[in-house]
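Only one chain comes next, encoded as structure tokens, the form predicted alone.
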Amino acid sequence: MPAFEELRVFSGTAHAGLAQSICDYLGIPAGDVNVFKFANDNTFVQFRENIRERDVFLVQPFSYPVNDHIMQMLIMIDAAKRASAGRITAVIPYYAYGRTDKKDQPRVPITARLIADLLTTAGASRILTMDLHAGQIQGFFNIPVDELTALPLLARYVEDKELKNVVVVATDVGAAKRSRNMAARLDVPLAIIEKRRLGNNDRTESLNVIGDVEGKIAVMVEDEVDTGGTLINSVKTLEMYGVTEIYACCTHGVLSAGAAGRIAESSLKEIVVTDTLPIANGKLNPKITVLSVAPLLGEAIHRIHSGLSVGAMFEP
């Protein structure tokens, strides 16, 4: 028997169409709320039915307007709160500000943490995200955490290319674990690019590549790929290397500062993302593969909702 009582999945404006896609997958209907701003850019939550007692979950991706979405997410957990819900789940696709998740630097916050205060200070219960850029992000939490990875997907999707002569490639040592993962999921080597980032402009600068990639077809993973700064250097530094093709999978498009334009333009045979951010269709390409998490995100839902395993979905 569940331990709360009917199942309710609501959204914020940040990506109405993943939560719809999710409420498609559990078999209920999208949960009615007006989410909208007064003239004076002041933010209004109102939840359209009862929710006392409810098990809700909010669908809300921290996509751009970043500041805008994350206040939004607040206000709708405060108003559940206030609503009386039974347990509130903050279902967070993207979490902004992952990469500010320590001091590197003097007089500079943690804004990771700051964050996670504000989700449980406004009364979230729990937490379901993706594929945090730092896994340690958990532990700002005094609440559960629920971390979800598209690796299994973005892994079948390029099994199914049946690509020959493949190596995995981390675009920076901190991309390493998660390229492990991918290249023991595929079965093939691992090469590394030693990076260094160049002040806080997003410029990266690619030093090397270690590991045997020459005549090898590369697949880079990534955590997210923002201006495309490290994945274009990092391209140019394979071709310097002598690989044949060049593909990346990655869980979150920001795509931000002319990006997709940037991978357009690029020698990168195909980009491989997921919906947990919006694209616009201005940002498409035929370069460009964006597979859903819906399916994942709800089976986590139902999970969560009926008191099962959250981490056997992943179990081999």
The other form holds:
6 protein chains.
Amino acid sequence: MPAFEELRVFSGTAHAGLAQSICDYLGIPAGDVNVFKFANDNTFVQFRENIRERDVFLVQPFSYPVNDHIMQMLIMIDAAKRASAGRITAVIPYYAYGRTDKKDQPRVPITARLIADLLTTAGASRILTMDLHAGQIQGFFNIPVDELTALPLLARYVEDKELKNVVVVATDVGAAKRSRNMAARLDVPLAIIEKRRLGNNDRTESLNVIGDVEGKIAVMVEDEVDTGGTLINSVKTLEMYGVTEIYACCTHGVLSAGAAGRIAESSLKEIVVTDTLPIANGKLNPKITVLSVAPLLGEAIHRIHSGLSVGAMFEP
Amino acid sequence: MPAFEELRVFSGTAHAGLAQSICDYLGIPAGDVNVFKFANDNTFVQFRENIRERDVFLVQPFSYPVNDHIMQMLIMIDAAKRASAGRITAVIPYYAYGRTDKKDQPRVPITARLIADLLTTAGASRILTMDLHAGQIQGFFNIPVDELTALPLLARYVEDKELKNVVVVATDVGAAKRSRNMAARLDVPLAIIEKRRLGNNDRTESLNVIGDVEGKIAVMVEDEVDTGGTLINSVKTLEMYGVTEIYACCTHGVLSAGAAGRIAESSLKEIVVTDTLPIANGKLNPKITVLSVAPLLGEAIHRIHSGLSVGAMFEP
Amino acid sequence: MPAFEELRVFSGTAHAGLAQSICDYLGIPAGDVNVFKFANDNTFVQFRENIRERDVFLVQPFSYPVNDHIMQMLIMIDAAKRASAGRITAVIPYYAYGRTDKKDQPRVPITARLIADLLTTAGASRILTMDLHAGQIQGFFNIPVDELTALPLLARYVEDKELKNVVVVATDVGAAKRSRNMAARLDVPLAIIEKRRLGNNDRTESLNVIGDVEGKIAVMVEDEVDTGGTLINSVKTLEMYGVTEIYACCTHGVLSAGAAGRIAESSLKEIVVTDTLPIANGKLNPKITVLSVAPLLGEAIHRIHSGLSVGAMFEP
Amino acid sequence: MPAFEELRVFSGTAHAGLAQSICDYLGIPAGDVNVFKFANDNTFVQFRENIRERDVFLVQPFSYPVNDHIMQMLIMIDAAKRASAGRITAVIPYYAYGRTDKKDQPRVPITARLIADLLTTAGASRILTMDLHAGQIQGFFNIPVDELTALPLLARYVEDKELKNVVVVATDVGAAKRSRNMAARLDVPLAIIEKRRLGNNDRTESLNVIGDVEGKIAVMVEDEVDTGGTLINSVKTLEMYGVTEIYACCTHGVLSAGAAGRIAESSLKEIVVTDTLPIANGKLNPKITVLSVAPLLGEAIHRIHSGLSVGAMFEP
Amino acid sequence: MPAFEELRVFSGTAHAGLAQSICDYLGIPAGDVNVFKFANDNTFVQFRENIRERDVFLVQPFSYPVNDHIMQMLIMIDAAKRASAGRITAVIPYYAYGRTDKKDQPRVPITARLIADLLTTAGASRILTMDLHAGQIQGFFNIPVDELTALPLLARYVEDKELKNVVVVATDVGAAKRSRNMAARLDVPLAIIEKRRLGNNDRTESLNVIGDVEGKIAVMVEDEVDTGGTLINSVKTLEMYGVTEIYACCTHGVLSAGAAGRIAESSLKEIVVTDTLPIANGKLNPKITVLSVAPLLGEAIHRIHSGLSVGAMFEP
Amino acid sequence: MPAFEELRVFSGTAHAGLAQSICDYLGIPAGDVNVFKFANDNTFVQFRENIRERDVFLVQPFSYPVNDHIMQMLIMIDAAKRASAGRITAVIPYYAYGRTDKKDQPRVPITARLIADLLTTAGASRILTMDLHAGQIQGFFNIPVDELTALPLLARYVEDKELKNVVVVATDVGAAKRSRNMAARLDVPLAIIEKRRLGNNDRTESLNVIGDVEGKIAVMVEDEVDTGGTLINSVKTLEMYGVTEIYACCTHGVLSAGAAGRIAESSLKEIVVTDTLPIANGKLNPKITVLSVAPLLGEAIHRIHSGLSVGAMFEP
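Please supply the corresponding structure for the form predicted in complex with another copy of the chain (the preceding block corresponds to the form predicted alone).
Up next: the whole complex, starting with the chain shown before.
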């Protein structure tokens, strides 16, 4: 028995395709909302159907242009709240600003917390998201957060390739846990690339590979691929260390600033991402494989609406 | 005696020129803050000087691109709060989203209130702004708001022209108060343009002029000029009603979407705006006069810092 | 399917008649609540029926004595909250303090915002009100507000008179929008009365009529009639300008301080108000017509309780 | 060294005399504020002097008419907050609604808590009050509360009479602590009057005196005298039990609903109250003695402003 | 019809036996939750069944070790909130820190209020508790509080003894109301023990009995028995005043620091407590009778879950 | 110029020695506060000196018994707030519950966030802490947090040993960043121990060393040493991999459950901790070196009080 009335899913302008796929999974029509900008660059929202007491899900990854998409989400939430929505779940497949999650220099913001507060202030009842940059970001919220992970999806894809002599490689010492989990899933060893500044010149870094990679197929795992710089540098380093073939798995395909081209030109064999972010057709190339998270998000929305366990989706 | 320690003024990227002029008025160097975007479109901020217990003023009009500039302000406030600033005043010469200040249709947001909540949530201690679209927006805040007005500045400019046989014309029935105040200041009559939808076709409007304008010089007053559409339509209507010359006074020169060109081509004689918003050189043309509000803002900042009355700035 | 359990409507002491009419419309008995003052002038409230998880509506216009009626509402809300009401809607047909909605002088309150905060602090889940002095007052709340309008009711009453050669007259430049909307509904022209201070003597005002009224029947529209001073002065002015007959339409009949007598003695032909406020029998005279908003409020309560659109009540 | 700038004391309309006495004690002129009602019964406030960063004390007992005086205080606080006062202390010599401090029946409010929340919501920084009905009301606030007591003042007055063979009598079992403290101060015995309902008829009560009072002079102690009903009934009972002379000490002289007359006609010898509440001249009679708390409040304000201990005022 | 989905009752480690008895009363299995400490003394909680949208009741008296049990409750609430529980009721049969409910000395905390805020901050939706030290503690919460009383249970037990010539004795002047209510229920007289400090030596107290007790059977009533010191001293005093037999009734059997032994050795005939707190077997002795409140709490939980009146449980 | 009045430092019962050392560094006497438990296990606090407007620092690591020490801190904060402290800084050298910082299993709490909320709710103005388990915990607060690090202190101690052929070893893949920073400071290589579950039996783990350690001196770095289990297992693994000598550096010496003995018996050469936590004499043994953080905390308190940069303490 649903705790709230009828389930409705609405999409901002960031990724209508994903929202439509979620609705298809759920077997419901997409919600009717009008989101646009006036000539003065002010975002405007109007829900074009009655949402009183409805169980409202607003789908919007914080993709480029990031601030616009965040503000759109906040304005949608405000409008839904004032329209007497029964419950408002912000569905944020990709949560931007995840890397600004601590003060590691003096006088900097913790924007990932700020965004959490903004969502709560606007009136969100709960959050549904995927593969946060750090799990602690859940704790930036005091409303319930359901964080899904695409790791099983990505691991299954790699397993289906039936590669031999694989090593999972973490591209950064500070974020090796995801790689460790992938290595455990694939039952293969782990290696880690360490970045170290050289001398007084802050700009030059040396990359060392800790662990044994020579003659192996490397699978790199990251939460997101942004400019691709880290991946490409890691590829070069791994090649120097004698790796034979290199794959990468990333939940979020940010692919900013020429990343797609850089990947195409690199000796990276394949990069697997998901559709938490929209990927412009111009950015796609044969090396980039995109898996859909719509079934994951759709199933989670169904379970949240119906009071069923979301955790059960990830039990072995 | 200042209630807080040393006064510091910092600027986001929206309008560094205005912030510099304010600092010049105050006789202090501009604060040192680094505001930029990473490749992934995430805004970042770092204060590059100690601001503990300082009386911090953050200057940022909500100009184009609006959402970016709002988010920048929020992130600057968060960083200042976490850096132990003594007091944080958000100086917002132009407050965007002012027109979305009520629910005049079902299921729309009240974004002007949302923005007020976001600023408060981020950690602003107080607000300094100018000519809000509606005075009630002050009440969207529960932190102190000082709202300055450029009306005396604009009125003085018009008076100095020593025009004869002037009528002030409000371009809209719903916002005629500002024009009434200008008419009172100039001691001239008032007329009002009424917009009315015709028949069933929602798109066609008729414009009537209520009041006597024939053979007169018209001065139109608005809080902001956006696309210029309302002004240009008003100009056409006033010409049909026999006006001889037309001026416009607007605090905020938003000038979006070809407004500058539209003004240049119109029979509007001159439009006077202020520099609450940056106006790109490409948009300037001989018909557009820009007055500076830096002395007004600078004086208000001085008074806020020193515990002096701000209201006294506008007493006769 | 109702989102909350059984619907219950309770009344403070301000206007039990209206609450009873609403209950009659809904076909439910009035809720049983005891509201009174102790000898020490302290207001007390006790709900005399179980209201756990009930969908509670508390009806109380902020009529004279205003502060008593506001405090009564707050105390009723507190008692309902502590009695575990499922949802508490404050039904405020007349929202007092609406004119204190901005700081137009130094060091004054924004009481309309304060009252909004008090209602929220006490524990109101939502607000149902009518014809706020300014639409922006909706934005003083962060809980959902449903604002109904009596304009169609008033317009229909005027239309049924089948008057000829009508002009709608706004009695103030700063609040002409309501008149514009009435003029559009009646499809007649609009005129506006402008108040202007004369010379240095602040007390003397001149009233000008902007627009053509000579030989016409004038219909004045205001949100409320208070002392009647503005209406009576407008009547005198309109007569000087050659108007033949004058009507007034006001949602809220505050009628304070001899207003009823002043109206009776004036050459105003008829004033139409609604029963958002109780009108003492002694104040009624043949020139005052009272229309009931009970069906409007009753229908809105039904729709809020049942999750139906309230906006749909006002669609053409 | 003062923590905040210049000290300013303002008064609502409830008890300007007390505020003036406090200012006299402090040697400062009374603050200039305008508090009045419009014709529509809406309270309005304007501070007529700059209060930016000032240390503002607002003096207002919650005397009759109670709700008006509470609302006035809230509106003064809101105005002071928006006028950028540095700190706002609500000085409430008499806190009404103190008896509604718990739910001792189903579905009643806890108004004493509600009022605390309203004061905090309006923007009070701290509270200065006297002899709360229950000490726990301090805990209804999360802002600092300084509660002064007039007990030493009242005890000293009684001691100066040099009465012999005195017994302090508590008029109610549920509130005997204040009497116990007075008895300890005077070093005399304590007796307690017990109220008990008789049979099924709820209205009839029997009053028993527990403890020895025959042939003694009784001194009754209460936080407030309201209608005087309890005192008068206690007087009758004590006389039946052979008391020779009866005095009463109450901090707050509410004196509602004919209390003064009832006291005059009774065999009560004398009642001592303070001026926490204004007492209309018409209510005074030779049996009522009024002591002033202005020096207590003035000293406390001085100490709060200067960061000195307030507790030290009551140390032996 | 329940307002929330399925009812689930979970227990912290403080008193699993009581929680089980409540579940037995309700005819449901106890909820499955894991509560334990890591080696580093950090408390941990995991709900081992899906609780989305469930109506969750968390049972935990604040018994010894008090801070551990409070923290456990807070952590259980946090976990339930983040697990998307529909409603969270903190069931606190014994609310510790109840005596720290006011500032009766300078610079002390009001911990009873602090605990209320902590529970609300953690995410409790409502509170179910029994016989608070002071009724005002209800007002420390802004979430609904249902306070049950064991007084009828205790009174019935005493009545069943059919004692003759009984007097109820309050052991403290400041808390005699509970005794008065018991005396009224039993229809017997009341006496009160007054504590008074002697001379300058703060440590020596004299105990006087106010009222007639000689030759009677005394029944003492307190909300809780802690060290038993007050009871034992009262017993000695009453014996000096010629009482023949002494019973005590206390809702909460804290029984700290050798209380049980002290009771066993005293001439107290019997002490009746309830099981709001767990009583270690080692503390039980033939003089201590324990009545169970599980049916009271179970019935209240049933009524809260079903939207039925809780107050009705205590109507005559 | 200090922003607040006189600086005062108070200590709870957790670690009075550290507080005294801090006061010695600052050259001020320790603040006078009384913190104890009543017989009923309720914690009580009284400040025994006036703290109005003072700049109050409360020193309390969250050491064993953890919940008692947290609750003590909360109660001290509440008492300081109600005593009108000007600013309250919670100095928490060791922040417990740091490992419960995310939901990595279904239906568990995020206690590190809960504690942050409790501190804020109680009334803390700011936090001063050291080496949080994860930097993101800073973002669990919305009040300013100054996080100091003992890494330079520990590194300097190791450097002074002038060891040759050193490798820094991270004991866990998920928390290798601290080790990477130490390795960079010492300019030596990094190795990482990977834990991997074996087969279906969850209890058996294999430990692999990633990176080259044979024949080297290993220095392990962790934020805290708890049971010592991870360290001891790491020592065994490193020995199997041919390490010659092993040191460990940990900021926080939790040393629970036999850790000290386990360390004494192991082949660990030396473990360096700091005095953020009190270490009982019984736990000390020749292998455990304790460095004091009092100068670090003292200097930070001085800088916070005086508005000087704290970040500057850690600049090269």
